[in-house]
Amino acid sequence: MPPAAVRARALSVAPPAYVYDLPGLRAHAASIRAAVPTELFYAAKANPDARILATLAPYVDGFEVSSGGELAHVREVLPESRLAFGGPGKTDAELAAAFADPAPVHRIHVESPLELRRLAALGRAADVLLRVNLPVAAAGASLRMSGPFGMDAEALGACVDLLARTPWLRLRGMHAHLASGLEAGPLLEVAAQVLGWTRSWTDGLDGLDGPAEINLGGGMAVDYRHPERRFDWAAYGAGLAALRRPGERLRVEPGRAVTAYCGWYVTDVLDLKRTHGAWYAVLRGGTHHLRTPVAKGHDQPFTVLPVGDGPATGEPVTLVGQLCTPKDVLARNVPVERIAVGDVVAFAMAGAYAWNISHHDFLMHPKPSVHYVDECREPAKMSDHPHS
């Protein structure tokens, strides 16, 4: 059930809309601040809202960007935080962006010798962490990141050899998202892992500015199928408090555990009809606006509001869109208490990969507003938003 405020919202706004909410943000940001030992950065991939961004600001060291359109919409919104940019594939004129003003980027995540390479014929003095690839154990994870995702051994002796002729590059250290679904305890496992990797690469490296830093990445478990379980953050600080060593500089990136639980997708029934022994509700909108479901293939949590008075089910209903795809599901064969067209839907845990990530343009539907429960403000368009 939404938050009071997140309700009467839903409520008020004509649908297709996000809601966000900032207080409950605020509030979830400290206690993520207050139990990690690290340096946190915000992965702005999960959700690049301005707000959300400028919400953050306080509660996190800096934000991590994967584009040269990241890295100059983080500029604009906050031109004083510091950026970490990574992401395979950087372009000639993203790396150049990365010494733009008004604050050239804090660190830059290295993918490949070559990507080394090019960074070097720029000619400029930048502080860099190698991306690694190592093949370390990670139970339960929903995703792995391999492949394309950061460099073996060899290629990071390629990466030390072309650095001692490049002294305008600074090594920092290393840079390690491997996993990503994990639970704390597993996480940690890999945190260990990695560290241990990373140590017995460092010690000793001649080049190495100052003592290592290690960035462990996200990967904080996120589970949609029962919200009200959330990441262990208490349990995490302090398993990385006991791992790091005295003069280490650790960091973390979280984005999805941040932001998932903020957001609201909200709308509205549209048509519900019984196919084949089945009830089917058709929503306006759909997974154009929150792909969420079907990347990752579950029900997403919903609430029915009801305030509809045409026809009604009590019975299991799929929830569906209105694309012209089967694949347009939200939630598939869903108990309900009631659901009846004209009822608002607010769809949980909206804030995180849910617009950013969507197809929004098939079928050229009209775009979602975008509210915030804090100050009263004007809704924001999509058309005029950063995400778009």
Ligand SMILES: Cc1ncc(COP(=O)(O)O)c(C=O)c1O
Contents of the next structure:
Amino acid sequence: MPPAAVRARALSVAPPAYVYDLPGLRAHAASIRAAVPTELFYAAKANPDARILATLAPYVDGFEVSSGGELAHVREVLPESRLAFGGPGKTDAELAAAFADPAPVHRIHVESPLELRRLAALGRAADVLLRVNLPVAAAGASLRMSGPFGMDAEALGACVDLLARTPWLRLRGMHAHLASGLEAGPLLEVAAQVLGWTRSWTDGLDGLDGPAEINLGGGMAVDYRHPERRFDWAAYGAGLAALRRPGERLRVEPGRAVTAYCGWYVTDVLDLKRTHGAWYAVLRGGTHHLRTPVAKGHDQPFTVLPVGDGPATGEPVTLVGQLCTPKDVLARNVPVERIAVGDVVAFAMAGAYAWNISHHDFLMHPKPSVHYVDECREPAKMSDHPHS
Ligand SMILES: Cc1ncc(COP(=O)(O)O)c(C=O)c1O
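Having seen the form predicted alone, I'd like the form predicted together with the ligand now, please.
So here's everything in the complex, that chain up top.
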């Protein structure tokens, strides 16, 4: 069930819309900040909405960006923020942008020996982390970042050779983002493996500028099937504190588990039909606005706000969108007390990898507007805007 302020906004906006609960985000970010004893960066790819970034800024040490577009965007929204610039396939122009005003990025995460050579060719002083690709055990991960991401020991060795000849590039340490969707225990096991490997690899390494810095990435689980279960930040933080060695600078860069809970996708029921015995509610919008359930293979949790006076059912229903594809399903065969044409449906957990990963222009339906519940800064309607 959405908080009262979100519910009120959901009932007052014209659907489809995204409603972001900024006080909820603040409270959540503060609790993460309090629990995590390392540096904390937010992975902007999860949701780069400007007001979300600004809301998070007081609680994080910086932002991780993974493209020239994200780099320019976060710089514009928060020019003073520290940025870590990662991501595969950085172009020369993107690497050069890392040195643009108002300040060079804090860290560049290097993905390959060739990328390091191209960075070196710019002749600019930079602080780099080498991204490692380790075959660690990550039981239960929803996604494993193997394949092209980062480097194995051989490629890392090539980087070290190059760094010996390019003193304007300062090697600060290592970056690892190896899996997504892990609970605190398994994520700590991955961290222990990364730290063990990294320590032995960097031990006595010539050219490491200062004590090793290790970025452990993101990947904290979000359980869409059990919205009330949250990642155990306290256990994770305590585990990191126990793993850290004196002088070591650790950093994490979560995305999904930071912002997933603050976003609501709000729409209404246009049609209700029974086909071959199954009930379908056709919603205004669909997966071109909220691709998360298709991308992750779950039913997006939702609440029906019963304001409609059209035909209704109390039987299990599949919530579909307006796209001409059977894949346009937000939730499948879910029991409901009642759902009627005209009801408002508020989908929870739509604050991360939601609007920004959706195929907005397919079928050219209108885009959702964006609204911010923000008791600190009401009236938020001033800055409400359509998604562009
Ligand atoms: C390099 C890197 N860091 C951090 C993240 C954030 O991961 P998550 O949103 O699962 O916490 C990602 C996600 O793909 C990533 O690729």
